[in-house]
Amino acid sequence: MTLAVEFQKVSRHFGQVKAVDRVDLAIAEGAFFAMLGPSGSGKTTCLRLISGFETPTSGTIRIMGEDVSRTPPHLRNVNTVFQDYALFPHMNVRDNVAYGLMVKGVDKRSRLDRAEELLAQVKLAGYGDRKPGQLSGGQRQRVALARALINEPRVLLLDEPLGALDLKLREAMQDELKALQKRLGITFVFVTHDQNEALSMADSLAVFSEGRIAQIGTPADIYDRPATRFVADFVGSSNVLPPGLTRALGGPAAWASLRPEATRLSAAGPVTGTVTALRYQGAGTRVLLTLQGTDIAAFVPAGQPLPEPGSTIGIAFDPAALHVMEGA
């Protein structure tokens, strides 16, 4: 397997702050890879280390097998799409896209023709004469993508590029980004704090916590088989069960995760608790209850009867849905 990006024991310290702490990472060529985590977890610093905007305190970074740990940004075959797009407002769309080739000294006709080709790829054919201020947020994001792609990078870095879009447009752009990556076949490294984005778009992902990778795997691995309590709670808001409650519910005396959608209400459950709140979610209702001092969420599909807040009820689930977190 060819690796597009490889970290070997990479750290980046700012004084006493360990923003990235001995991270090992391998991203396959042609993958759509996501870095997921809360603010301050180290994911954006890792992206900047790949781009060359940060230099590692220690460790080795390789891009397409080449050690780039001390290589300046302009000599790396990568490009970055930022959340704020960073388009030049005084230039039209065509010139914004062609800017990278202009810096390289490519003749005007060739670079403008190539810019038109990229605009067509991102579904903006005919928009070349407009200024960025005349475009919607989603259109500006596509221009930023085209500008990043015109230099034909081997790795495209995306720093929360959908964060400024509204929900409906963000979901539409997720589909477009995924389709574009498959069509181009280049490696996308995507940073986000949005679990749904990472799970729906990525081939594989790394969950970051306090400068380290808490878990790496496919979306199904991360969601269904979280390695730690942090991953279980952060990705999809799982029910994290302490050992005593896990055992009372029929499992081993160990920390475990149980997804709300796999949890149903049952008057015959082995442990009963008090319903504390109901949260309507369109396709159903999330019922919050407390079992042996632990807050639990269960999902009740639309049309099924709901308990009253303050009532007493238990839970039931398929034993296969209970995931024991070794070492959690």
The other form holds:
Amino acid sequence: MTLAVEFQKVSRHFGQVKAVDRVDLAIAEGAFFAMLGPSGSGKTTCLRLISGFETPTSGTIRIMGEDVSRTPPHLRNVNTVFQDYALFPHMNVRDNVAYGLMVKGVDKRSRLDRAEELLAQVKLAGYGDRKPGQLSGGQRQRVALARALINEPRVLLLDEPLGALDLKLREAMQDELKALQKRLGITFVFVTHDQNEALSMADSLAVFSEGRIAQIGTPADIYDRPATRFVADFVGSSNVLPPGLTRALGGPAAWASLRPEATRLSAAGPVTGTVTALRYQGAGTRVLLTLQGTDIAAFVPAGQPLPEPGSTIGIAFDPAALHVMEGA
Amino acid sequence: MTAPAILPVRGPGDRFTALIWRQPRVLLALMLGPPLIWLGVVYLGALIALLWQSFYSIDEFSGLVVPEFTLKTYAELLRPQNFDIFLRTVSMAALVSLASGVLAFPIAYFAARHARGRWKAAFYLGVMLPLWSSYLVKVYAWKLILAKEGIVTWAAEATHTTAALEGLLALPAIGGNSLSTSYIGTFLVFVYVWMPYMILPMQAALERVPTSMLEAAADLGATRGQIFRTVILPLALPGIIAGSIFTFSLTLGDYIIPQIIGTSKTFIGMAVYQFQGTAGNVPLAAAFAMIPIVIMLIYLAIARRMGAFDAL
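Switch from the form predicted alone, shown above, to the form predicted together with its partner chain and output its structure.
Full complex below, order starting with the chain above.
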């Protein structure tokens, strides 16, 4: 199987700052891949290394098997949907979408026809004559998407694609992007700092921390079996248990993660602590309590009795739900 | 004791602020009133008076202004010697604007897109510094630089390029005895003197073009040249137009540089000066003064039609 994108020991240093540090990465063709991490973790630099706006300090980048480490952006068959969309304000929507074909020298008639087709694909048929300034945020995003797709790239890069949209639109757009990717069969790589977005959209994802990949895997891998404390902390709303507490709860003396959904309240738990807060979440309530100085969340489904804040209680769980992490 | 829901009024400042909160237009009127009165009465009033004068004519025997409406004065503009003044000035202004634009662009581009911190400060200082010295001092300094015995001639001798300089001066119409007595000299000094007025608006316009937009163009396959033509230039156009309005109208109205440097042939500014001063022909001076205004209006209308302000 061909890899759409492959990094071999890729580094990008800015002076003393190691924005990306010896990263190995393999993205399968046709994947919907997410790069997740806090700001400054190197995920955006990785995206820019794929698009060609950054050149690696060392290492090799391959796209569809070809070494592109030194290839400038305009010669890469990769296109980007920018975070701020970067639509050209002086052109109408149709000309924006057709831009990629215009600079290739495709004649006016065919490129505008093709732009109309793409506008229809992103449900913006009839908007061709408008200027980007006359569109809403969601519509602008679709134009940016259509514009990035007109060159039929091998890989489509999306930089925080949903960051600027409000919640409702974001959810609708998630489904739409997913459907679009399936229909086109193009590899999508997107950057996000939103765990839910990464977990719900991607087939596989890489979690970045301080210029390196902390873990790479399917959403289920990452969520259920985080490799390090950082991943568990960042991705989940998972509980991170220090070695002492893991041991007290019946596990080995190692860092472990425990999902709140797998955690029940138990008056007679091996360790008890004080309930600090209740957070209503529709399908149930998240109960926050402190066990041996560590904050723990347990999930109580709707309809079950809830403890009073300030009361003392313990937790219980199926031992199989406890995930011991190799990394510290 | 609990604090009251409404805080006590401390003085006139509080009352005034309250008024502005309730009536935002009061502040607007206070801020815009004085300058609008100035603009309306002093500036537009003077302009209308000028326009008015240009429709009067002068009695050729008595030399007195005849306060009757006539187009005679405008007809005089079409006389060969007056029309030459018009052509000379407008072509000079157009060339000066074009050259300023071409020379200013790389400087403005560097300042807007690459210069940071100290380099930016150095840029502003470098552009503004010439504006701090007197205009006359600069023009006379250039007279010395361009004179036959001046630095340029000396430098040409030192670098054995005298032949090139002489070739330039031997050009018909724009050449002359020395740079300081030729149209080339006038042109060089105009470009030097008005350059900052082209750089600054251009730089401001280029600075507003987000980097991501240039990246988007490159991402879609555009070469540097294509990015320049299809993205940078159209987006910088309002700034270029603004700059060219400065260089164009300043050249149209200037009456000192062509007097000190060049062939001493009359430009519009000099004509206005001569007709209203020495000759006492205020109507003709007014008619000449209308030319730059009309040209600028036409220029702006064309620029607008061509979509120069669409990106604003």
